[in-house]
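This document opens with one chain alone, in structure tokens, the form predicted alone.
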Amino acid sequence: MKRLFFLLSLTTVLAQAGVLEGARCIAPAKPGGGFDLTCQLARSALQEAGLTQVPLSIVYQPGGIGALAFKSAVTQRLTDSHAIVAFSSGSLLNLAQGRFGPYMSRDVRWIASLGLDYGVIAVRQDAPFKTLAQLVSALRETPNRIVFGAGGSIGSQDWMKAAMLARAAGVSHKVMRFVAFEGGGEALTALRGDHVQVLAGDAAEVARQIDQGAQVRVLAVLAAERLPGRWTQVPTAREQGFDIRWPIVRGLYVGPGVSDRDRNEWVDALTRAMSHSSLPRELARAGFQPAWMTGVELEALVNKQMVEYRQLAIEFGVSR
């Protein structure tokens, strides 16, 4: 009789668990950037809301800076309903821009938001620049002595924000000198090694980074206003005289074959996650701010970011 109310009970679980029950989330870059930290939020955040019996498994799948997770997804994991891919403006910008191959944003079911994150300029602590100004004083006067290190090869976001601090210096992104790498994380750690002098890179990235010791300074954070918490001291790069701003949104999404049904268990869930009482907490540890969205409000916010970053590829001239 016991064991037959243990598999009554354990039944009971497994079916209200659905699409939770051994899920996974993908996270299109190596560890330590910020596809990790969304998975890590979706993680904590069904964890602290009793969602789940079994932690969030993160699967790290690089390649591409999320183009690889992104085929994967639509001809592969079309139907996976139990894999959730993390998803950033980076990946939105890669995709106006045609670096996923043939696929767009429609090719996919979008799910949610889970916060806003914000691009940040930063440097060794021991660099010899201060303030932006400075940095983009030395970048007007010998661009090839100053190589930007980011996630991502040319036309990515990264590369956008230190194409943008380029030519707020009056110097052509075109004799920019950049080193790409898969993620963020790798990138700081070559600005840690001194192998790159600037750092283009996410607030949420380096914020974790100096949690673990690493000797970095942000120069400005650029978003239209400063950030609260730890970035109260750190100026932007709007009141230091650039009017440089690059919010990235944070979010999830599934395959195209997902079922309704199984969307909304996601949406459902997560929305439940993300009102619980844990969240400043989870999103403090994230790094990021809120900004949570899913249905037509993250559609039309895809859809925004589509358009403007097409044009912003036409401005740098790597559109594809």
Given for the second form:
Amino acid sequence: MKRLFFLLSLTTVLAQAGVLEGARCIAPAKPGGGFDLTCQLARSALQEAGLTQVPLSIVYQPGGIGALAFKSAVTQRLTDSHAIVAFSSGSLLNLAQGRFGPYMSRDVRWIASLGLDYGVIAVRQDAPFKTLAQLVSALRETPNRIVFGAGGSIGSQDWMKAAMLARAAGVSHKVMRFVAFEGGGEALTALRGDHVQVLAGDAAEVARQIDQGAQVRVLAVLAAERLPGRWTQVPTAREQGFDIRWPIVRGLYVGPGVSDRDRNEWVDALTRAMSHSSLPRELARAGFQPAWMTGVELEALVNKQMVEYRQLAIEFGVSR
Amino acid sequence: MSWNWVRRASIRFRLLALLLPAMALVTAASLWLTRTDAVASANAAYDRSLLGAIKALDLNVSTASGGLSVELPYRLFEFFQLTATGNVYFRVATADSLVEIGNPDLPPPPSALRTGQPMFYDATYFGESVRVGAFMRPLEQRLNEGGEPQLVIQVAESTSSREQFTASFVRRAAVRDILLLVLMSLAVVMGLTVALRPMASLAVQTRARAPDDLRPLQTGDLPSDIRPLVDAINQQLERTNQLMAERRGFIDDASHQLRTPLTILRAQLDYVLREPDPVQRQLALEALSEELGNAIRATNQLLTLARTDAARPQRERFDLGDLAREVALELLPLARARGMDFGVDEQAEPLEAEGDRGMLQHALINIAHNAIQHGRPQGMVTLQVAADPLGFSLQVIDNGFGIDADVLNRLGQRFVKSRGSRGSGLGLAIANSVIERHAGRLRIEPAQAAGGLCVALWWPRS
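The form predicted in complex with its partner chain, contrasted with the form predicted alone above:
Next comes the full complex, this chain leading.
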């Protein structure tokens, strides 16, 4: 009894002192997108591992696919160790183009990569396109009839997917019709309303929407190999003759002013949560492929992606 | 390029040819103005609905979470798309483009936006001409530390709908204006027909006149524009009428003048033929010869008068004294026969004059002849010449019996002669005609000194 009390009080003390107490995960988009899923994964993994008593609260801060959240992390909450922010490769791409303002990847502290997501090309269930080839030939004939919907404006990762598809079709990305939304969730809503004809999105968020009853047909997954699970029936773009790959790292970062101790606490907690036995189930629920990474390894990946994305931005002439 | 056909064309055609292009120009100008107006009013109306869409978007912008999100009003867009019958585009962004939602590459405004003031402009988006409405306002919350945070909302719609509206508006106006043009042309033609009716009736009236009808044309109800023309024609008619009257008068004169001596000659000849006595016959033949001389002189006078009436005087320079001496020389035998003192008042120096010498000489001969013929036997007849800065004069002064007052007033007219005169009555008329041709006057008055008559020809310097 005494021991139990001791343990309880210890956890309380630990929790009170720790970064997880009253912590929140900032999803820099509207609900229903990849950032939301990242935060949800972090929340449930921490909860399943028993590391939080009160589940991590999720705060949505839309604006420029992470631009505003990044800015406030760098300028306003720089020492707020209770706020952890979701990022993706898309954030790195924007950062590489200077779309987050005059900041570099070293301006925040990267905590971990929670999982890997892949780009998908999707259309409405009743769309005339059954394969990627049909869509590409339609795009080649009437590029102005097909409007891409995506989270993020020109230069964003969803735009990149669409632009790469247009390039595969031999159509200049400059004549490609494109509507930007605040995150993939919004773009999917627009696709369902037929306001856009093609969605360049991410596998995880599309899967989530399909589960919620969205009538969407995924034409291709932008991965090197077919994805497991629900995606085994969906061919890759490579299989269909268009070598477009778009893996998306999904992870978390904190502000630059957060102390090493707090940062390590986050890393430790997440490492424990992500090695918990429930993780495969949680990953599957989020729709991510396993890609746990942290520390130096993650820094290296971020730097490598930054270089690649800068190159890509120059190729498409969207660098700022 | 000859413009003769225009000059020869009817007034109706000419007016139409001049008015139609002018009216067409006016119509074109009015159409252009109508189009400008239609575009302006269509823009005003459609821009208002664009502004409505902007406001609706603005209402859906939320910065509550510290981020920036927009609930996209799809219902409104669909409704809007239906009414606009074209594509609708939108873009919501921060002024620094960090946040950009919607159609990212919507054309930017031609000039800098001002906060709170919507701007509308035409642009091209993906090869489609669009009308863009743009609106900027400050964000309630500072999203970042750099610069004044401003939100820009743009809504664009394809202009096909408003172009249709404008086109149909202009089409209706064009139909209306062309109809008006046709109606105005018809009105001009009809109005001209009515306005020109007096001329047509004048033509009819003139054509219906008898060939010898020289009465003036009626000007009563003619338009004032053509009255000068008719007046001119009437003047011409009157001159012709006068000329005809003179001709008729001449023929009357001639017939009277020739018939009488011929009848007398006939009677005398018959007498001569019947007269067996040679002495009597000789006497009768002498009388006949004298009568024949009279007839010849009368005929010559008549022909001279006709020529004087018709001919234009020749202007030449000559010496008045010479003229008077020549006349005196010519008439000297006659004056001698009547035992008269006939002469010229000689001038110290020559007097140069201007005029038709032949005509003037004839006129002077006639007057002097009259004076000798009707003067007192053994009387006196003097020729005088004079010149002054105003004009020239030729005078014949006698000391004869004078003349009756009633005849004096009518002297100079044709066939007016004193009682007992055996002349033709044409001498003074010819003199009168000659001097009128010189714009001068024939003056007949009692001669103060001589007690007889002074007949003067006076004409001005030219």
